[in-house]
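Single chain ahead, by itself, as structure tokens, in the form predicted on its own.
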Amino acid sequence: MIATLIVVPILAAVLLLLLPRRAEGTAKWIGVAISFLAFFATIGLAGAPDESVRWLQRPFTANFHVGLGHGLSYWIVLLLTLSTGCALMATNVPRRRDFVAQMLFLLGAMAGVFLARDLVLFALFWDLMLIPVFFILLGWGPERSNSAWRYLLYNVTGGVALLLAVAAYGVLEGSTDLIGASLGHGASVVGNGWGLWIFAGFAFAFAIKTPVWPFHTWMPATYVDLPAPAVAVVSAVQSKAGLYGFIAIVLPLLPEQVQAAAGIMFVLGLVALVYGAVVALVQDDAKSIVAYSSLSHLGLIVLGIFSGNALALGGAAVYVIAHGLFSAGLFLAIDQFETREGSRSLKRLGGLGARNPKLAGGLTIVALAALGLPGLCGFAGEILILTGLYASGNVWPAVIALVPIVLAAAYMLRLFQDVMQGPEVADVPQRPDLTLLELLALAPLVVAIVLLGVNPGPVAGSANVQSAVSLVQGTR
């Protein structure tokens, strides 16, 4: 049953808290097992029929409706379960039982976001997935940091806007059971003149979650303060909830508003793309480099989504998964060399590659994917987006987007070179290379990076993605 992908992790999170605190190792392996079982269950559920139970009848119809019908949601759930399993395998934080419980709750809540086929259910899980991240920031983040409250304030504000938009849409349409259904439900909303306001509510919530400039200010501190296993999952998957919302909800349900707002979204995406790359270039903290590079990469995806071109939108879908894979890999690799050297500062690190060839090899592949090396997943998404932008007449945005893509090579090579190839720092102890467990935590992400780079077609060719573009083009 598809609903078990939501229910089992959340139930396991609750049961883990009943284990004695001395069962730290047991809790970790329970979390790893559930995550990878969910991964293989998702593969087995491909093509399974939706599951729906009547929920509300007034003031509009809403169902507890879950499914893997939207092509992109299937790939994101695979990314979610894989990245969570890898992150938990690498987990070595204090109070591991409680941490694993929070991560499993996050897994279940995020699965609910991407499996929901009803807007009310989507909004419910949208807010539910904030809870574990907030408590992880409070419990495992640095003392006296306000990142937890900033994260909560920004995202709750977006959640309120989302809930208002869903309620308005439900009242006007008579039903919120619409995600992944036949396209074109926006007609009555547009006729009522409410379409722009509803679009604004959705776009505001999704822009904060992605995040898109200028709603990004919660993100750098959150990514730096979260322990590496948590930020690997948040960066890889939770940031994709907003992009998924644009593709699976806004494009098919509000095509005229998408067309009208495309210019504004292009500007926001371009600013995020350039700003994130420039700031990443001057950072000294390795986590900050990856955080700001994420802002840049996500800006490129926004351009693909609002291009009105099927090729670019297919590329955006590929890059959603690609960014999740290499960002999770980067954060886990950073944690591995921080654990060894006690620092993330590029000035305090150097020469690790000579004594840590396995770590150097893993970081090489994920960094090359992030800078867009042909044959790896980052290049596949970038080239499809840029080609689609050019083909749709958006020549200048495509040209401007080339600048931060070149800068990505600069800051990723700087990260790798300073950490692995630079001169050894005398007062920093050199520790052994990756253990077998650490290698196993990174290896699935590396394999997926290569596989998606070689064959991006199944993700780019999602039927619902192409249909959404056709609908938007029909409003011109």
Given for the second form:
Amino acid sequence: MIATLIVVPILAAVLLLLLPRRAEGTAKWIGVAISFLAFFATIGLAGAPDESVRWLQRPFTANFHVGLGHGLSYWIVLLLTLSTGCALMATNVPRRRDFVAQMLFLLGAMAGVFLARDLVLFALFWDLMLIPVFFILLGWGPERSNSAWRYLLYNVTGGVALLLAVAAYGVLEGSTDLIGASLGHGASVVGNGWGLWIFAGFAFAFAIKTPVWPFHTWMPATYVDLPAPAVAVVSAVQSKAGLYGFIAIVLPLLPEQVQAAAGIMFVLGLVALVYGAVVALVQDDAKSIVAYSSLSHLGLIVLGIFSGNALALGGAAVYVIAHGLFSAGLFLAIDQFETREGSRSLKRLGGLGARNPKLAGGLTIVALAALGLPGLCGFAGEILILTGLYASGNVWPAVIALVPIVLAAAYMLRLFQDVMQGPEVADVPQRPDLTLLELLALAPLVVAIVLLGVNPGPVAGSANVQSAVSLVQGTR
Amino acid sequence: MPTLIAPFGNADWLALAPVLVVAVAPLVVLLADLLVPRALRRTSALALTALALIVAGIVSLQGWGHPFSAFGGGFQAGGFTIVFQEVALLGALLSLPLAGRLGRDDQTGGGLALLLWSTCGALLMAGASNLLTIFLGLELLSLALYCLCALAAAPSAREAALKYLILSSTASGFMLYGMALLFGATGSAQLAALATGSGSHVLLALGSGLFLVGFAFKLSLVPFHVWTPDVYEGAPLPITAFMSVVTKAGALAVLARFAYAALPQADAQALLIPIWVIAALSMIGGNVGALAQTDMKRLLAYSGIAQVGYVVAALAGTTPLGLRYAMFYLVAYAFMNLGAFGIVGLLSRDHEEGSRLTAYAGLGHRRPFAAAAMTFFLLALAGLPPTAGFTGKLLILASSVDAGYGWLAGVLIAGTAISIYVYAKIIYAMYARRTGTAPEAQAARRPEPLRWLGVGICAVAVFVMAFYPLAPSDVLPQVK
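Switch from the form predicted on its own to the form predicted in complex with its partner chain and print that structure.
What follows is the entire complex, opening with the chain shown before.
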């Protein structure tokens, strides 16, 4: 039954193309219905036993093995289905039938990435999830933009490196059915000359996808060019595929190489953290601000993952979900004022809050979550990661990481102030406040932001998270 | 004193049965061309050719699991031979739907007869285990192709044919010289004699080197590839599709048999290093060459160079698993390449072939099904899921790592990364938004069920092979 979370959205995407072109409203509601059905099905399936069918016997064992557990995979799939449903609910992009088909395909492929318990299957879905985003950039991005190219070339290059790493690991280990398996694997790979190369292949793919500085240059253009529902899902969930890969694959399977490379990853994470925050401070395009703030936030998660500390790792897991929630919320809110005012430029906009109190309220909550206000989800992740960093003796990284967290307040409040407060700009047409539908699209995310902020425990795992494996599978 | 007339037994003819079917069928096609009314000639020729290829395929499959040596070691029947024969027959069969436009109406029968004889050469090469049989098969394959290349009305076709004739003959010359040296080294034309021979080392190295150069030429591996784009561009579309699969299947069969079974154990790995280097060059060179192309046939020619590079890379280290994955990828390549050619055929009009890249601009909006199918085949060629190309590349990477040729796996990855740009460029053109692309008038198009059938078969095969990577066992080559 877990496999239906992958197969049904993909099949639905294909079947949608049989609808008449004009059935835009129907297509949209089919998309919303399938996303929320998948959301509730995921809750129902929590802890369900894994499903596995034999795929390859030679040159190594590979299975069609999917599992949900009740750990990180479970939470990310919940985030994925929820954000897709919310993103599609209020969308009014042109050619909606085709768009919804692409989004459902994306949903299925990404569910595959997080549910796969086999490295080959993981690599398959990894490449598969790139294709719909490329098509969305082509069909719905601005004309004469090369962001589709940059997205595809960067990420597929990572994808082929991942494929080589998977093949090599499989040959050396004899099996690729290893994600979420108990520790103790990898002994044959560690100590082999291939170990470092395999680590490099995985890290390269995951660093591009996350993205980690200096592999991030595809990201701002992609986020700016994607239409709002797509960017909400891509920034909320697809960017987490890389971090999930680090947690679920690299940490358990290549422990020695992780220790050797932790210093490098720390430096890259810190640079991303500071660089993203500083660049976000000076952006004029609201989407760019969120894009660069993502680079900064994800850098903090990289620190948490490579700290070698259970608390920080749990915090990284919380922040993975938290960032997904508030970045999806931010992109949706930005889209809502963009469709009203026809602009995302901070210079051009102003004073929207007076006439759009609901929109202002929604943006306030997601922006506060993004800048780490206690009680909301962003804070829960940050404090766990910072405490963990400090506890594991990484005092200076923890201190440096504090600076961008302060900067986050600056750029998020600047975004809010320039758009919602101040004098109304005369030449911008003022439109009515959020419709019920738009409010409903934002509400589930806001509720989840508060819930996770108040009770991050289930995501972080119990206090004695021993390993990344138990984080992925859940310990119950 | 050996007699000149060899006493061939029934078993010998049995081993040759599929080859004989395809050798005799063209006579029937030519006869039918004389007897059948003019209006039915094209149909009857196509039907008879397809029938012959299918019958040959079935006959060939009968021999599965019963490897034996025929004609005193000149021909080997068995799994290895059958796989390559089936690929060649498949390539010929699936290029038939494109052949509706092979030359003028009254040339169809003759053209298809030549196509069958050319296939016959490839079938012979699949089982050849004697230098003379190899050469016989190769020349049979090539001679028919020279004529077929010239069948199109365009002057570029004649240029292509002449170019192919001259360069291919030069390659044959190299190969013959290599064969002579090999014969000199061992005193026998049997491949088995090479494997066990105790002849001169220098002669063996020189001979095998020249022999491999000849085959690198036929396989159009870098740096012996320069003829390929020109010939592919000039030849009629069905012949290009045919060449891209059948010629390569035949030549790969000989190359694989030579690499696996015909060299002395001690020297084999050292003697074969040049061929792995050539494979690496092809994976990079083919994809880099494809970057600048503006013609679909030229682009597929370069892409084919790289794809064959992948297949040869799978053979590196000559492990049994490597051979199976090479075969898997060859079959996958046959399907995805013929599928892509099938779409090119669908876009062809009466007086132009749909091979200019400009013909693909906005195709996603004008003909969504053709564009979707093309996208699928291009993704397969690029090695992206959910296609056989993805699974095939994974298996080749695994086999390279397993055999200790990690650097070759690295080169494959680099080549694949370059190829993404090549194939995505076409997808980009098909789906990028353009103002003013009016939907094509529906009436202008004839229904083309035969071509869609071919494309459909390819698409299903490429999809299914991604999840059922059946690599047959019992396929190791023998030379006895």
